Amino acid sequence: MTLHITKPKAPERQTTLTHEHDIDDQSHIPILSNKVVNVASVPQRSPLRYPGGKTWLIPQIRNWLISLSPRPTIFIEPFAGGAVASLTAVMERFVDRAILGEKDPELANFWRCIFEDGETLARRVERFTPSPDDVRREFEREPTNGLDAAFQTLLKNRVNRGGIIAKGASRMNRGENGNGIASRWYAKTIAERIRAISRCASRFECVEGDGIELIGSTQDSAEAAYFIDPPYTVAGKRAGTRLYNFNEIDHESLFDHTAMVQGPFMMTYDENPDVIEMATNRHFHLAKVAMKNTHHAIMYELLITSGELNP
C-alpha cells in the first residue's frame, strides 16, 4: 500500500527552552532496564558509525514493535542518521517498508545510492586502500556524480573521530590499537552491510528534507509507526551543533506534530527536565533505560511513547 505524503497541517513555531526544574521531577519515571546492552550482541546493519546511533537501543525497539497491535506496515524515521532502527524494522520484518527522513543532503544522497545501486558502492569500498595518502587524494577529488559523493560521505564517516561528518570534524590519527585509519575501514564487512541493505532496497525510501515536516505530512496514517531520534539541543545542550551539520530544531513544534500522529511512536531524548515537561504536558508516556555515554559512564535515556512500555 502506498503512503501518500501531503503538506503538513500545522506550522512550526520557533521556541527556545530555558526552563529550570527540580531534578526530583524525574523520580517518578519507570526504569525499563538498568542493564547496559552490549552492542556486540546486536546485529550491526548500518555501514555508518553514526554519532548518537541507537544500536544499543535495538532490544527495546524490538520489544516495542512486537507489542504493537495491529502490526504497523510502515516505519518512519524522520531523523534517520545511521538508520539502525529502520534497518532493523525492515530486515527483521517487523514492518513491510520504511521511510527515512534526512535533512543533510550528504546523508540523504548516501542512502539513496545504496537503495539505487548498492552493488557499485560495495565494490568501490572493496577496492579502496585506506592509507593516509589515499584518503587525502580521495578528499581532494571533486565528486562527479552521486556515487562519488556517497563514497566520500562513507569514507569521511569511517575515518573522522567519532564518525562525525559535520564541518570541522578532525581525522583519526592512531585509531584502534595504533592502526590508524585502517582500524575503522573494514572493507569486507562494510561492503557486506551495503549489499544486505541493497537486497531489501525496494522496501526503503529516503525523503530529503525536514523531519518535522515529514511527520506532519504522514500523520494521518494509522498504519505507520514512528521512531523519532532528533538532535539533542534542548535547554542549551550544544552537542548536536558539533556532531551534525543540520542541528537546529524546534522541539516544541516536534512534540506538537508528534501529538497529531495516528500511529504509535517512540521518541528518544536525554533525561532532561524540559523534555519531561513537554512530554507530560501532552500526556505522552515516559520510561528510561540505562546506556553508556562516550566516556563509558552509565546514564539514562528517556523513551517517550504513545503507549506504556513493558519492562
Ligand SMILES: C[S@@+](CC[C@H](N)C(=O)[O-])C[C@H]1O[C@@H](n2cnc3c(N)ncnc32)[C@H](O)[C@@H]1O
Second form
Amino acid sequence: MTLHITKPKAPERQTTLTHEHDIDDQSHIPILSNKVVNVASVPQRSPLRYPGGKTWLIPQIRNWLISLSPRPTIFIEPFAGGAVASLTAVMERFVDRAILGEKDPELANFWRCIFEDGETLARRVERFTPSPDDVRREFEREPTNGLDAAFQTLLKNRVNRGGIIAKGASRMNRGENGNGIASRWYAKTIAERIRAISRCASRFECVEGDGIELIGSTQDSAEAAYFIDPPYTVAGKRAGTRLYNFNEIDHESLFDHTAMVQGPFMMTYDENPDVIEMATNRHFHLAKVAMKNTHHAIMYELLITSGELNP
Ligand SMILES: C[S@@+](CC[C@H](N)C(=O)[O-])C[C@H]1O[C@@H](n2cnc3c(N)ncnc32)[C@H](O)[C@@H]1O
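Right, the form predicted on its own is done; let's see the coordinates for the form predicted together with the named molecule.
Now the full complex is given, and it begins with the chain already shown.
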C-alpha cells in the first residue's frame, strides 16, 4: 500500500504594502518607528527584570493588537521569559486569556506559582530584606517547595547582573547607583505587581515545554494571536548563550510552524540577513523599530508579522 502524505498548505498571507513607511535604503524594510520608547512611559507589569524583555516594544504590541480583526481571544507567547507581552495583552483586555510557554522549568515554576498563589509569594517578598548575608544564606538553601523555589528565582533575577537567572550568572557588586545588592529589590513594587497579576490569575496559564511544540498544538485556533520572541544567537556571536539556560532552537522549524498558524502573529528578532531570508521565503511581513541596547546604543529590531503593520 502506498501512503500519500500531503503537507497541509500554509494559510495565504497578503503581502502588499498599503501604508506609507520610511524605507531602509539598504535592506528595503519599512521602518515602523525611529523613535526609541522611553520605558518609564509604559506600565511595568512583570515582577522580573528579564534579559531581552520587551517592555520597550509595548506601544507597537498595543498598536498591533488594536489593529486585529476579529479580536483574538487567546494570546500565546511560546517563549515567555518575563512575559511582558502576555501581561499587557490580558491586563489591558486586548484578549481574554494568555498561554505562556517556557522551557526553563525554573521560570515555568515561577509563573505557575504566581498564577496559583501569588498572595503568598507577595507577602514573602515584603518580608525579605536582602542584606548580602541574607542573600547568600537564601541561595545556600535547597528550596523546600515550588513557592520557595519561585522566591529564589525572583531573588536571583533581582540580585544577579542583568537579571540573568541562567547557570553561571554573577551577582551584582555595586548595584544600581552603587547601592549594592539590594538596589533592585523594590519589595513594595514587586509585591504589587505580583498581586495585580494574581487578581487575573484565572486568565493565565503556563505550559512548561518547547515553544515550537506549543505553536504546533495550537496552530488551528483562529482565535489565537501569537507573540513569538525566541532566544536568538547569531552564528559566531554567542551573546545569547549566557542569558538563558535554554538557547538553542531550530529557527527554520520555528518559521515553518509559524507559517502554519491560522491566527495573526508577531515575531521579534535581531536584524540579521539569515532571519530576513527565512521571513521573505515564507512571504511574512517585515518592519523595523528603533530600540536601545544594553549599552544604550540605538539599533533596530525586526518585527516579522502575518499582516502589514501600520505606522
Ligand atoms: C528572548 S527571551 C523572551 C523574553 C520575553 N519576551 C520578555 O519580554 O521577557 C526567550 C525565552 O525563551 C525561553 N526558551 C528557550 N528555548 C525555549 C524553547 N525551546 N521553548 C520555550 N521557551 C524557550 C528562554 O528560557 C527565555 O526565557
